[in-house]
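Take a look at this one chain, the form predicted on its own, written out in structure tokens.
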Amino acid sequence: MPTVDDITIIGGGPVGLFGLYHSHLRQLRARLIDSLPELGGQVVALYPEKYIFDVGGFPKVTGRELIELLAEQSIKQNASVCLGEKVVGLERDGEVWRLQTSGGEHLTRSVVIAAGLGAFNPRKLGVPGEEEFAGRGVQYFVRQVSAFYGKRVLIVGGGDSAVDWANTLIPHASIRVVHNLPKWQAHEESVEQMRASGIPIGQPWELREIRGADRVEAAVIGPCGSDQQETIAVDEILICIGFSTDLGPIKGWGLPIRGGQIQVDWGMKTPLEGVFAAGDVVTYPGKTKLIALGFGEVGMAVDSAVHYLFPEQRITTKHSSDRGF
């Protein structure tokens, strides 16, 4: 007889991993599925070496360190973790859900969707030379900070990623930033730190052309709305202007979706019986996209799943100190 899990979590990022921990706390038979070959979701795929400053208890922690600690906390003996499996279908079969994946089928009594932003692709500027030098000096995220050490780096963008990477790389590289809007989208404190460093900042400026032979050698930049321009020597161009996202097969599961996110109620419930969601994939009035908030949401989602699975029981709040982990 096939194994039927109590709860299956779709997504192996920080929120999904903490959901797995909370499932253990509730003594549920749990499974976690992720399409990527390693745990960490977007945190590891996009910024494994960038510091995260807004997780409680950590003045700063790199993305990879956070995931390693969450995995140590969350993966227990009674957990099943399936990596490299893309969930492509969700069907109700009596009292259970059938999850079809690229690796087979899983049966579960409840589901928590913690898929982050779904599939993601970097947004591109469309300037001459961008496609030609992609991967040869044109980068959209940083996998290894050390690869930029001693380099002349142009960072394009004005959001948290652009400003955080500038602050991270300033001690190790020659940094210049251009941002094509009059206002920054990053946290004010981070912007002030960047400005205080004294690096050249063009705002509102734009990247107009990328030049080189075998790889990037120069960039043409200039003030927005002006014919003035400047050609600067660069070794690396880091374009941080966001990502386009796609929920993929999730869009066909009959869930209410607004602006690319699943609508949930206060208990992280969806209209599908036994299906819950948490993290960046959800929306509700007052929603804020923070890892720390996602931790609270997934705890609520798991508790809602417990109420659904065991309606006859009086469910009380569980604390780690009650069970010793």
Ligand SMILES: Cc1cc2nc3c(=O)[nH]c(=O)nc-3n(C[C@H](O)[C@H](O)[C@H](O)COP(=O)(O)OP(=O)(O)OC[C@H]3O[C@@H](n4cnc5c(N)ncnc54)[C@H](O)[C@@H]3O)c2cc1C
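Write the structure block of the form predicted in complex with the ligand for the protein whose form predicted on its own appears above.
Single chain only below; no partners, no other molecules.
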């Protein structure tokens, strides 16, 4: 007989992870699935080294630290966590839901969708050499800041991500920035801080070509709208020009979706029986996309799932201090 879980959480971002904690608190047999190879969702993929200041109890915490602590809190012994597995289908089969994934199938009695913005893909420049050297010197995310230490790094972009990474790396690496627009999209103070460091900044300049052998060795850059160009030696090119997101297969599951988000009621319920949602993926009047709010929502979603699974139990949160974990 295949295993049937009580609850399956789609998404291993901060909200999905905290949902796993709540599932254990409510003594459910739980599984968490994420398409990325690593836990943490946006926080780890997009800003692991940035400080977060608005999570209760943490005056400041980096994205990576927060996710490590959440994993410690949420992943109990023998927890079922499936990484690198994308959920592509959701089908009702009698009392259970069948979840088709890129790795197979899981059966579950209830589902919490905590899929955030959906699968997210970095925007590309489309310049020669970009595809060829992707992952071999061309990066779109900073997974580990120390990997850039002591290197010659070209940062492409003018938004918060590009400028914040420039400021973070300036003390540790040789940084050069090119941005192809006359205006910066980043915060003014961050741009001022970057300028004050005296690093070479090309604006409006563009990256035209990436060259190398086994990995990146040089970049061809020049002022926009001019034939002038120079070839600079680089070890890493960090392209921070945004990302696109897509709910992908979730859009085909018959859920009410508005503006790319699933509409839920006060109990984080969707119109599909036994399917709940929380975090950035949901919308309701007054919704804001914040980690702290997502934590509350996913507690509510799990409590609603408990009430659905065991109707004799009221929708009420158990105190963790009573249970001791």
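Here the structure is a predicted model, which means the values were calculated and not measured. Think of the rigid core as the biggest set of C-alphas that the two forms share within 1.5 Å after superposition. Numbering follows the first chain given and starts at 1.
Visitor: At a 2 Å cut-off on C-alpha positions, does Leu99 qualify as shifted between the two forms after fitting the rigid core?
Guide: Moves: no, less than 2 Å.
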